[in-house]
Structures are given as structure tokens and as C-alpha cells.
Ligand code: HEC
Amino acid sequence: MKNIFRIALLPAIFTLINIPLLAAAPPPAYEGRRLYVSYCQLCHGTKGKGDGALAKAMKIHPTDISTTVRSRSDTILEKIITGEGQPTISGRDRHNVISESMPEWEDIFDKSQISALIAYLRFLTRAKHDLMGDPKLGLELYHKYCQVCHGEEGDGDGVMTKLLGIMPMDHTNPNETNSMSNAEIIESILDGKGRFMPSWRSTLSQADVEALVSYIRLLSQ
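Requested chain, on its own and in the form predicted on its own:
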């Protein structure tokens, strides 16, 4: 009887989702992606392969981030980005451990931005699924429609979980999110899943859903 009552409440509950909620800070990889797109992508390319448009025009060869970042610690990556300190890997000067054409960003990024950028570089090298939409739009939609159940930070502890007695998917857990393809997450958003995950087909466009999927991917870094 209690479960029937909860299910009956769902339509009324989800009409309240548009009420503004206190939004948590975006995940580090989200901010790191913004910085990467603005400052790094022109040379390193969208997937970090070193094939950006500016690199081709200047005839330089940036490192392939998808392979080199895996073998670097956060400390070494910070030195490479800022140009500080002596490398422990080779005898070359300072940040030029990877490329002689690599600029020094010490005066551009603060420490939190460097950490965010490193988080995105880690994501870029480990990601099993493409970012198919705009994470910025995804962030806005997530806070508007999803955090009420999935939580402000995406870890499944939204305000509705205790009321409904549910355990939503933890979007910060890469073991959960990486096990699903983009198509599977899109399907669960559009058509709903299980007894409590509602269908958003009549509310969200395809572009909206793809943006949400991209934001969810960044939450799991």
C-alpha cells in the first residue's frame, strides 16, 4: 500500500522540480573542459591527439595527451602546465618535458584551475564514451530536473530519495556510468527506467538529452 501511495505521488512531485534549488559547484572536470576548450584545444585537438587547427597552421607537433598523461603524476602535469621546476624525466628545460612549443600558463591559471584542467585531462585519457552534447547546457538541465533525486553533486542523495525510499543511480561512480553506453543513458532519460525514473520525452529535446549525458560523464571523473 505504501509503494502504491508513493507511485501515485510521483506526478505531483515532479511538477515541483522547476522550483529553483541550491546548485552545487560543477565537478572539476567540467571546469577543466571549459579551460581546455578555451586554451588547449586549438593545439592539442578535441581528443588530445595533438592535431588541433593552430598546431597544423604553425607546423608544430603538440604531445598526444591521450598517451602521455597516463604516465605523468599530477605534480609533473602541474609543472608542465605552469612551467615551474625541473623535470625528473629528462634533461630538457622545465615544462618542455613534453613539447618545446608548450606555453607556460603560470600567470593565466590559478591552482584550482590547474587542478580542474588536470581532472579533465585524466577524463580525456580514460573516457570510454564520447561527449556528444554541450555540458554547459547539461549542467543547467541537471540542476533543473535531475538533482532533486540524483543529488546536487550527482551522487544519488537528492531530497526526494528519503521521501520515496529510492536509491537513484550514482552519477559520480564511473563503474556505474561507464557500464552504460550513451545510447542506453539516452533511452533511460527519454523513456524512463524502473518504477521511479520518469520519462522525459515530452519535456526534453534530443539536444537536451545529449547535453545531459555529457554532463553526467563529467560527473564521474
The other form holds:
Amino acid sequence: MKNIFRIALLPAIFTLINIPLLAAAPPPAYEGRRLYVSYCQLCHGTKGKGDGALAKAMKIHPTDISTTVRSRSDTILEKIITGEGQPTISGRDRHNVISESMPEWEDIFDKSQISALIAYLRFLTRAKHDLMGDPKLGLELYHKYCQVCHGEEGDGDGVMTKLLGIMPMDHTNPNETNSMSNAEIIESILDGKGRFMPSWRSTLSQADVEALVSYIRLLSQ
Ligand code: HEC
Ligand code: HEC
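Moving on from the form predicted on its own, please list the structure of the form predicted in complex with ligand HEC.
Let's see the whole complex now, leading with the same chain.
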């Protein structure tokens, strides 16, 4: 009886152990956007221009981070966000002085969340096209229908690529995805492309396709 119990339990334990290994972490810019929407957008605005709902109430107008972060290193950005290094920054370099109107997030986020936020700030500085549609839905659909060819991480090396002898474009390369307008991406998805990119017109709704466009853009690294 004991043995049967043990054997029956094995697959369950296996599944438990395997879950974190199988589920790849979401792309950093995707995760960063999720945090940004909840914690930063209120002041910094949807695109980082400093026009969030709370911006008018701040003593110092939030900076247009979509341009300023370009010249800042990851280390400085990490210090600005955590607030941990603010006195040191101001002592060393006046250019990096950040006022107290920018909250300190040291106790709120762990290291990987800070990296994700920085990835999204960098995404905002180079984004050429608006995000459209819900990226969370996009992530689900991409995993369900697209990763077999485009790869779990979007870099174009899905399991089907070898079988079919195809090389889809690297969706994690911002130069490649930035070169396509939203309308062009939508058209490729709805009508298909070349011999092996299928048309998804009968499977996906307009909202599904727009969600995928957002997700493809947030794969950018
Ligand atoms: C309550 C409003 C508020 C919130 C919420 C907020 N900030 Fe700020 N932030 C500011 C203000 C104001 C400044 C400008 C401070 C200055 O120039 O002295 C700033 C500056 C910054 C800067 C420096 C910009 C630069 O390069 O000069 C970064 C980076 C930044 N914020 C990131 C974030 C992130 C990431 C979040 C979310 C986790 C966030 N902020 C949330 C108000 C806010
Ligand atoms: C059977 C394999 C396969 C599947 C499944 C597939 N694609 Fe593709 N996809 C391709 C190939 C191959 C190309 C390149 C076509 C060409 O340029 O000739 C491509 C091209 C594209 C393009 C045009 C830009 C580019 O990357 O070249 C987009 C956008 C795209 N796919 C999105 C998707 C989305 C979203 C899904 C899921 C809903 C999906 N694909 C599913 C194989 C696939």
C-alpha cells in the first residue's frame, strides 16, 4: 500500500519540480512594463514623457525619462530607482541629482524587478511605434500558437524551424521589429507571409492580433 502511494505521488512531485523549469521567465521589458504601469505611470505618464495624472501635483515636474535615461548607465538608474545611492550621486555629479519628489523604491522591488524596470525604460527610449492591445493576452497567444516556429523567447528558433527548414526573423531584435509598422505586423499575422507563415484570420480576433503586436514589441532586448 505504501509503495503504491509513493509511486502514485511521483508524477505529482515531478510536475511540481518541473513547473518553474518549464515556464520561461517573461521578457524583461514585458515584466518591466507591468511594474511601470502600476508604480511609475502615475507620475511619469504612459510613454515616460512626465505627463502622468499626478505630475501636476509634484513640486518638480517628472523628467521626460524617455530621453534622459539614454545617457544614464544601468548602475546609475538602479541607484535612482532604489533611492539608495541618491546622496552619493549628488555628491559626485550634479547632473545626477534627483530630488525627493522621486520616491525611493528600495524596499518594494527585488534586483530582477529593478532590471526589468530598467529594460522597460530603455524600451521607451527606443520605441518607434505605440503599443496596442493587451500584452498579457499577447503572451498567452504567442506561447499557444507562435512559439513552435518563432521560439519561446521570440528569437526565431522554435522546434518547427529545423523540421521545415525556415528562419523566421528575430523578434527580440529591436532594430528588426522597429522596422515594421503596427499595420505591417498585423497584416503578416492576418494574411500570413511567404510559404510557411500561416494566415491567422480565421483563428484570431482583431483584439488578439493587436495583443500579439504589443507582445512582439516587448520581446525586444
Ligand atoms: C510620485 C511621483 C513619481 C513616481 C510614482 C515615480 N517617479 Fe520617477 N521621478 C519623479 C520625479 C518628480 C522625478 C524628477 C526628479 C528630479 O529631477 O529631481 C523623477 C525622476 C526619475 C528618474 C530620473 C530621470 C532622469 O534621468 O533624470 C527615473 C529613472 C525615474 N524617476 C524612474 C521611476 C520609476 C522606474 C518609477 C516606478 C518604479 C518612478 N520613477 C516612479 C516622480 C515619480
Ligand atoms: C509554421 C511556422 C510559423 C508559425 C506557427 C507562425 N509563424 Fe510567423 N512566420 C513564420 C515564418 C517562416 C516567417 C517568415 C516569412 C517570410 O518572411 O517569408 C514568419 C513571419 C512572421 C511575421 C512577419 C515578420 C517576420 O517576423 O518576418 C510576423 C509578425 C509573424 N510571423 C508573427 C507570427 C505570430 C504572431 C504567430 C502566431 C499567431 C506566428 N507568426 C506563427 C513562421 C511561423
